[in-house]
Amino acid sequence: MESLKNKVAIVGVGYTPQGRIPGRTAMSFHVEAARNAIEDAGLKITDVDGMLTQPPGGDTRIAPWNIAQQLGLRLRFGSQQSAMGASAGCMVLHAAAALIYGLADYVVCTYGESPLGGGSGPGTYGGGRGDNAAFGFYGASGGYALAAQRGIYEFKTGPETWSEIAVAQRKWANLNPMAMMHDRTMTDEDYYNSRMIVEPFRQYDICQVSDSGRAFVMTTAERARDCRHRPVYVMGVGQDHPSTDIVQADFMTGPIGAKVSGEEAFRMAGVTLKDIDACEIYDCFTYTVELSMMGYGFFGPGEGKAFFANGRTAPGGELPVNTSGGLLSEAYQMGFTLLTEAAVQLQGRAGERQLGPVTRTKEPEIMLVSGNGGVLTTHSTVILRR
């Protein structure tokens, strides 16, 4: 595959309110996020001629052409895409191809849903499907609980490791005014006292459900120089999709898609794990962070507890992870939460949570972003640089 290294860049990020937002539709969040991202990049609406959209729950009504109509733009390139939590990372590759081959000049990638406010259905959050429902197996939590139980057996992992992840990410959220958990601190005691949802997961092992939207704009490296903010260049991308239902899977403890997609992304980027200054790791569950980082090679099987100990990934730690609070403590916007946070960090616009002297960490040059969808079904890896 032709290398995409340094040929395209992220140039704008769009936020919306996030939390429980009554009276909003998923479409309204897509439109608002797209508009804000385009403005953030210093562009006019009419500059944008490409759009990739992740619809909530596969809703075909939330399509690029419908969003474009509301924004007043005309598309030369557009598509709906859903690799679930891996979609944002996959979109980076597809947008890059369109830009490099001249199918678009500026591509905006959008996400939005409203499961709490009533504007869209609950998706995978609580529904039982097929035979699973008959056995009390509901939603993604049940699937990841199966994987985590196997992880406990094989890796001797468990809450002693996961509490470190949850508490570290809450500390990042406490520095992020946009985070749903911004005003709520968490201690180890709080973690252990939280109620059990589905064994072995406690409440704070599980990501939030949010009404919200997020978007980012990409363009070629040449055009990026004329945009408002410092470009964030794409160094490497990779995908791997095991594509097996969890009840039939033989990879519950790895290697999941992180290994293959990570190897591809690092090969394209021409860097190694030692070059990564910070990570944004898909965190639908605390265990997903552990399993993904193990898949990338940051530590070996059974070494997660020691790796995450003593605030290693928290503010002031050696390797910051999920610096906005992530899905666990900022807001659930699939992989868009993580990808946009990496872009904002590399642009130096993260405020109180900015990596560098403000948070007693290294100023980032290169960051790794992961996406994970289904129950360890899809995976994307993106390596970005300032």
The other form holds:
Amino acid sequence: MESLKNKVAIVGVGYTPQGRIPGRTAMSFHVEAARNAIEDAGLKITDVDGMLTQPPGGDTRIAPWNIAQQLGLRLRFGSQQSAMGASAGCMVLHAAAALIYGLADYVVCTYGESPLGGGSGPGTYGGGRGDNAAFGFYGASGGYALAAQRGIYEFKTGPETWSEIAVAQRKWANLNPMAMMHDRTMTDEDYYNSRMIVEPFRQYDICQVSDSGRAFVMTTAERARDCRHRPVYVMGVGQDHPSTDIVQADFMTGPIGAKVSGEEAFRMAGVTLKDIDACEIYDCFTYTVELSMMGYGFFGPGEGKAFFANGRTAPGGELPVNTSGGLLSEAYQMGFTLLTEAAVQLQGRAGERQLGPVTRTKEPEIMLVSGNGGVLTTHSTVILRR
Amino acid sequence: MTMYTKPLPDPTIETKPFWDYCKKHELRMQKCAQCGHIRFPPGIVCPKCHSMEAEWVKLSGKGKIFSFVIFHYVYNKAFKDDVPYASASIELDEGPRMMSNIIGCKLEDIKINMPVEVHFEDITGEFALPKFKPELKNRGKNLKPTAEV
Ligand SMILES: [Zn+2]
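Since we've got the form predicted on its own here, give me the form predicted together with the partner chain too.
Expanding to the full complex; the earlier chain stays at the top.
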């Protein structure tokens, strides 16, 4: 089959206010983010003819056609997509296919939610999962913590590894004025002093939800050259969805979908781990970062502590990870937070947190982006280049 | 019996037999009539051979803890007097894994691979929850039973 390598590009990114923002619906964040992404790409309203939308918490009312109405668009290509946290990466693949086959010229991909302000409806994240609620087993935190406890048992991971991840990401957030945790530093001691939520997870192992939206625009490589900013080309994409509830999962300690989806994406891109200058790794929980990077082959089981030590992934480190602060310390827009951050880094417009001389890191040419959803149930991998 | 305020099981057409047997204090799951695989959660097809024939067989009620978590945060106020409490994935001797709670021992004594056995708690006239306790022969010096929950 024909490869999609370098045939499509991300050409625009749209942000919204993020944090606790009452008086806004989830829908309004989709609309505002899409509007800003279209503007960022330098497109006219009539240019955009494709849309992919991730409905928060499976809210089917938030669909491309409803968003398109508010933006005055007419769509040739549109779909709701939910692979939970893996959606943004999955959308890259589906948008690429539509663009390459000429089914759309410009595709805008949207996410938005308002769990704090109440515009997303109750219980998006804290809700019990089916009969599990009868056993007091709640939230995504319960599921990932269940996997993490098994990780402690099988390969001696734990807070010594996870604190390194949380602290490094907070340092990136401190450089990002949009990050919810921009003004709050975190030390190792702060990490250990944060309260237990679902043991073995402390508060700082767990991402914070936010009221916000995020969107990005994709087009063909040919059209991308005429857009406002430098195109970010898609080199490789992969999906792997283990498709088993975490209670029955045989992948609590890996390999998760990062392994197979990563192999697919790397093969398509024609690069190896050594070519990756920085990563945006789905980080709903610290342990997710560890398992994902293990899956890609950055280190083996039990080697996470040594890998993350001495700020390797922090500003100034040799392999920057989650340079906006990520879901743990910037804001939670599922995979959109991470994918859009990779795009703006590769475009060289990340300001104070820009990879390169500003943060004493390597100027990035190729970046790896992961998405993970359900509870390790879905996974997407995207490799981007400038 | 005081009013039970915690979330109740939410049976579907597929899971109702499981909960009906629990009410009779029997742990039963579907065993494939073609290949013998015992599956959970309930469903209409065997994931190993796609046979649609199955029988609800009675299980030993014995297993071990595959993994567990301890809830400190109150996600639902009905559990506010219970925190901290343990939820676990139990691997039954017959193979399948299920979500449950560990009761009858101190939280600090809960360990992965600990042998456990089912103990049904009648919560309402309609439902009994299959919870798990350390296996009797292991409730020794290291595992001091606490008062019944
Ligand atoms: Zn079978």
